[in-house]
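Next up: just one chain, as structure tokens, the form predicted on its own.
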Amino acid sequence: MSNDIAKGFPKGFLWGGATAANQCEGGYLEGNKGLSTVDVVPAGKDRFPVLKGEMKMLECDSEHFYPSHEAIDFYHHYKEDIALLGEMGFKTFRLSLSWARIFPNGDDTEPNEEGLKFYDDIFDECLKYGIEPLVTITHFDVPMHLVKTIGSWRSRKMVDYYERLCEVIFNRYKDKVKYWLTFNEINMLLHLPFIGAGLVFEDGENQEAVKYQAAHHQLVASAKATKIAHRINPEFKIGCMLAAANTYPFTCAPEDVWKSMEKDRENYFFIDVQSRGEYPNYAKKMFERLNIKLAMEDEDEELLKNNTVDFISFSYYASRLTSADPNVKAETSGNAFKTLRNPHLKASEWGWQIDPLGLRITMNSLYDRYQKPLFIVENGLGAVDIPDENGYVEDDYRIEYLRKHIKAMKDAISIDGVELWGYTTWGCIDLVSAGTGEMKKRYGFIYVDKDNEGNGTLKRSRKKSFYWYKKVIETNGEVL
């Protein structure tokens, strides 16, 4: 056994931060970009019905405010923003591509050169500061044209369009990007189907059947992406991405323990296929019970089996809690994942329960299950930041949250022997919240002057956590 297991963070550990095109880019129709799913998702009371695919909104209207249209205008500020990440000493920067920026309609025969060049410029800027890009191919992002014409991921044709996208980007950026993720939080498709897969439901439709058929198409697309990537550049590392967190049983009653296991399997299902290469038996039995018959093509099973991912990436914000007892009803608020309130944990302003040990538990669960390297690609605390007149925020609460989670990661590596490649905190620069559409729910080390209504100068300023995280990276996690 090598001696370096017990020494904390390994040499070359990839410290950094994460964003998504749809939450930070803005420039929503600039550079010949097409309309994307998130561009039609409003802020306010209609947001969740649209995210869930229950309220049909296929165009923008004048009644709503759409935060993605400008977001934090990374489209025009990327040089300044990446320079700040470079100043912090980032080793990696996780960002996503906007599919509609590269193929405006999704089914175009030729890609949009302006969109491709935009990402070339971003990657060049990253590499200038020694920052390794970590690229999510689709992060809650489908060209609206494909939603309107073929129903998005409910259609098998999506696999072909996604394949075309992958061929183009892998060839174009093969010397600039090494780490790729196929789908962001792929399990979110079950919870917020419109944002996860561009699904809009019709009255009386079997929603579960539609969701799992769309999931099959995404899983096949992910396997095809992995196959193409390894052909184009064998050095590429391709990962899947799970919205992760163990579900605890509310009590030690066996019924509660069983319920928590079922809840975990609901999410593991996707990664079981992407990492092990086949549908698990528990999923096949579930399909039988729900009378779901997946439409598969002859080569699908072989494709899934032969093209598993190289690493498992995941987001972790809070653990979850469940009970088999219908009378236990104390739920937390503000999360796509409904969960019971854990009396042993404190919660953030948005009801997310703060559980650093839960991160270590989740890391061990994933590593025990898959025996593949892990990469934490989202983690952080959404909070209301009050800046002074210079835009400086004394965000000790954020530092405290991150410190405890990094300590839990360190324990998982050095005590438990978990293999972890890197850590990218979520929203390293303030951005629009995917769930609520707010700006005031901030995660960043960098403050952006903008409010929920879209007002502000967009001026960037360093928070206290900026300097703290810089020291963490400098010392490879030794000074927390």
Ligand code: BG6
Second form
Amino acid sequence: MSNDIAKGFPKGFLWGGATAANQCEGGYLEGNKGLSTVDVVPAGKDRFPVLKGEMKMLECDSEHFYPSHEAIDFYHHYKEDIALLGEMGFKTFRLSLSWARIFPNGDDTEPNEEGLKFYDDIFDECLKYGIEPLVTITHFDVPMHLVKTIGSWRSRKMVDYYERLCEVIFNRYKDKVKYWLTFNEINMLLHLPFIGAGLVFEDGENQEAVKYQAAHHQLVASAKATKIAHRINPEFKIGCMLAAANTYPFTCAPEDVWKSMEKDRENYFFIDVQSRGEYPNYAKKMFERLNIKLAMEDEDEELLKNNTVDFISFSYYASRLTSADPNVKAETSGNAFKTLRNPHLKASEWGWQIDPLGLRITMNSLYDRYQKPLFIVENGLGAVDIPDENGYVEDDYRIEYLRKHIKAMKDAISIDGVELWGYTTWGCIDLVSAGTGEMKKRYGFIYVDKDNEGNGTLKRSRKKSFYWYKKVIETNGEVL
Ligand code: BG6
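Complement to the form predicted on its own: the form predicted together with the ligand:
Now the complete complex, all chains and molecules, led by this one.
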């Protein structure tokens, strides 16, 4: 038996930060890019109904403000931004590709060279600073043309278009990118189906059936991507990505414990398929109860079985809480998941409950369940920052949040023996909030001068946390 459990962060640990095309690029129709789902998601009170697929908004109108159109204009600022990440000593940078930048309509036979070149330039810029790109193939992003013509992921044809995208990007970037994630927060499809899968519902249809059929298509597409990736470059590492966090039972009543297990299974379901290669029995039984008959092709089972992921990546912001007792009602929000209020925890200004030990618990649960290396690809505190006249922010609250979570990670590694490849904090540079469309919900080490209404110079400046995180990376997590 080997005794080589790491004492702290292993050598070569991938420290960095994460973004998504739809929340930072802007340039929403530049370089021949087509319209994406996120481009029609407005800020303000209509955002949530649109994200959920309940309010149909297939085009932009003049009454709404659409934050993705300019976002933080990473499209034109990427050199300056990556230089700042390099200055912090980033070892990795997680970003996503905009599908509609590469295939503007999604079903085009040839890719858009301008879009491909844009990502080539970004990867070159990263590599210049010794930063390893970590690429999410789709992060809340479907070409609108596919939503309008085939209903997005409710159609099996999506698997072919996704496969085409993967062939192109894996071949093109095979010498620049090694780490890939197939779908961001794949379980978000159940909670925010428009942003998770481009789904818009018709009155009276069985939404659960549509969602699970779309999920099946994404799971098959993910397995196909894994297969193609390993054929094109056996060195590639392919990960799934879960919006993770254990659901605690409100009390030790067995009914509460049972409910928390059921809640967790809703999310594990996706990773059970991507990591173990088959639908778990509890899911098959659930489909029976809901009278859902998934349309599958003959090859699907074998494909899922033979093409499981290499690592498990996840986001973690807050733990969750549930109760079987309908009288326990006090709720709070958290990453699209409504949850009960935990009296033992404080919450962020947006109601997300802060629970560093919950990260260690979640890491252990995932590692016990899958026995594959983990990668934390999102974590952080969304907060209001007040800059001084130079754009400097004393964000001690952010430092404190991150310090405690990194300490919990360290415990999971050195005390529990969990294998963790890396850590990318969410929104390392301020960007548009996915949930609210706001700019004022900031996560970054780098401040961007822009407000909720779209005003601002877009000037970048370093916050206090910038210097703190630089030190953390420099010392490989020894100085927190
Ligand atoms: C995750 C997403 O759900 O949480 C990100 O992958 C998102 O896209 C992040 O931005 C934080 O959520 P929010 O709503 O604060 O932006």
